[in-house]
Amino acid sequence: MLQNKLSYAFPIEASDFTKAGDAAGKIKKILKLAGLPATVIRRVAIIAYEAEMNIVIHSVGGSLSLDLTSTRVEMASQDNGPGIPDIDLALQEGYSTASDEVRALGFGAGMGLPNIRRNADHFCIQSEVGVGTNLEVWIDIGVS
């Protein structure tokens, strides 16, 4: 088991669909190398991908971070604007503010935040319109 905390940070560019999902893929590889259970890796991979795509689709750029301890996987995403005016609405399955162009690419179905919340053991989101959104989640290791 891990004795120390391992930390990683991944910058995410807005509207860069060619690199979208790269950070989530790297996170998945890190967790596999650390020997985490497949059920934990799957949940983390879903969260990381959805958080990364939200930054790509909805923000003007941001970052995704990973902290791995002996007891849990912690992730945070931070972006710069535009912020979420109604978090409760954004947490409803199927609600999306994605543009028609993004939807034409196959994204923006309105499942990002609901999928993140469903797969996390801890979920906290804060957002300010015109400033940005901060998301913190964790998954307990050994809990599937």
Ligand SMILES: Nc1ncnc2c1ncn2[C@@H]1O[C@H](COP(=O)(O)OP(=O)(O)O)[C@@H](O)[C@H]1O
The other form holds:
Amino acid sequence: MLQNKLSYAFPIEASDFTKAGDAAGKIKKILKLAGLPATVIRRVAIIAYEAEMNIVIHSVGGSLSLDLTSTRVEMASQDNGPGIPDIDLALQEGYSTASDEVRALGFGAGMGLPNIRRNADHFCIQSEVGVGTNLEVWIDIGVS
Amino acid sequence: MENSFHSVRLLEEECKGCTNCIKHCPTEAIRVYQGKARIINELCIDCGECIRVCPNYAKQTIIDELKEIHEYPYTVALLAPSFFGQFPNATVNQVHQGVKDLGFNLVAQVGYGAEHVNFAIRQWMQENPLRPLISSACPTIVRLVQVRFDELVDHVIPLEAPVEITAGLVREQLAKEKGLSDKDVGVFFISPCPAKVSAIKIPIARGQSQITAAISMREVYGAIMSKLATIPKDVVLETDLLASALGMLWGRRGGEVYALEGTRVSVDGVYNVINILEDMAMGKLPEVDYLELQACPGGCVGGPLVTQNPFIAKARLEALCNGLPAAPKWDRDDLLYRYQKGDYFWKLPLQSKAVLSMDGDISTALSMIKQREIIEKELPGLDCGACGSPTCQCLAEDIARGMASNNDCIFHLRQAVQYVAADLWRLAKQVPPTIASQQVLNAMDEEDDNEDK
Ligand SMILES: Nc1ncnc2c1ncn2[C@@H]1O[C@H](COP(=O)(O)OP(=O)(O)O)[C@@H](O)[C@H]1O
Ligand code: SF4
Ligand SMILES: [Mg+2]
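In place of the form predicted on its own, the structure of the form predicted together with the ligand is requested.
Every chain and every other molecule in the complex is listed next, the one we just looked at coming first.
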């Protein structure tokens, strides 16, 4: 049987701190309407927010997408550069290249990618310097 | 037993069906239907915002009456800290005595219980690493978390509110010192808000409240005002259930966290609280240890049932605190014993009351969400409220849930009328020429020509 599926893509602008968090908020609202368990919503909200912020803070702009079925929440972020030179390093807790200005706004603790990985059932990040970064995660509903 | 009691109710006769309340409700719990506002019980958090904004005074609090005290052999009044800020130039003792003179056998200050809660919060924070913790003192906030932020219920500190703790301490003292049994003692809370009333009728996480009934601050205000002048400023109070400044300051924003350790954030006003909970749900508050959240502007001094301007009441309360001992004389062993015995804790785990989901079955819910989006695209996006829903998006949701129809939107309706009118026009022109006057037909054609230009 063909599964019911909802798909969304939210464009995200670089350095736009006023709108930052909007996409994650919309994703959370959709999951609440769908009646997903609170544990799933919590994890998705954290992932969505961190992924969105990474595009805002570290990239030249991109998008965050959500694909939702009754068994799985899939999210993907893509941006158009600058890319991550050393992914293993970027995944380390506390590693951050955020500027002092961005740190002054309360970002740049270097916990975003580690938290995304910790909260996801599947996590895959690919990046090419000069091209962009793609992140793909999913959370299985009911296996929390 | 009914498990969704709400003390905020609508007085139908007074409601004119305007859209003030639907626009201001922080949980989108109100719709106007057939010309009257309806509160959706499952969504209502008893914050009282609708009471504040209703220009027709059609939103009221269901509350007990003072005359009920005659039904009990022994009566106690519990006074919230915010109450003491309601009276100009009155001392704490005068206000306390003024309430006693209304006919109570004993008056106890809720700030006294707040000090016990303060101790319990500190103890809990030492023993439990989960952060940030959300205060449980304001029942509106606890309900808000239950219905809208159920992913955060674990973060709500599982302690009874000061008023419940105070009621327990009073009953214990009366049993020990006067041999009074629970049923002979009527404990009346003089409440600043409908939320506390609801929390007494249907306790948040315990079987039954130890408080007998709640009376509105407004109801007793006048009677006490008129008595104050006859009471000496330094009247001696015959009870030890009194608050120090530490407990008394719980009446305004910042009082609860004053004596706690760590990073504390105090937020007042229900919309501000929703914003910070949204942030917390996204993991944005990693450095925060404790969130003091109060639904009312300024804290309980700004409750929907208080009489005075909240800023004035806050200033008065702070001035009164200058004359009080800074902190209670705690018997730490006794408090720790009570803590370990479980006296301060909710008796049941806090339940999620998530109500946003479109359907119990996820797959069905997904199709309804899809439908909602299709409907929303056809609505004008003006959020005018004439349909009785607070926003176009909310109407789309209601339609998808089968609770409303497209034609509730006046723009939609107008378009539908336009189609019908066009049909009528065409039909009218098809009337046999022997019957219609040629003059009318000519006029109709002219009209159509004008339209085309
Ligand atoms: N979309 C991205 N584009 C480029 N660099 C990124 C991107 N996302 C993460 N990074 C790099 O990975 C580092 C670690 O990311 P993260 O763990 O989220 O911490 P933080 O955002 O606090 O710096 C960032 O400082 C940045 O150098
Ligand atoms: S802030 Fe105080 S007065 Fe306002 S709803 Fe909460 S408990 Fe009641
Ligand atoms: Mg980051």
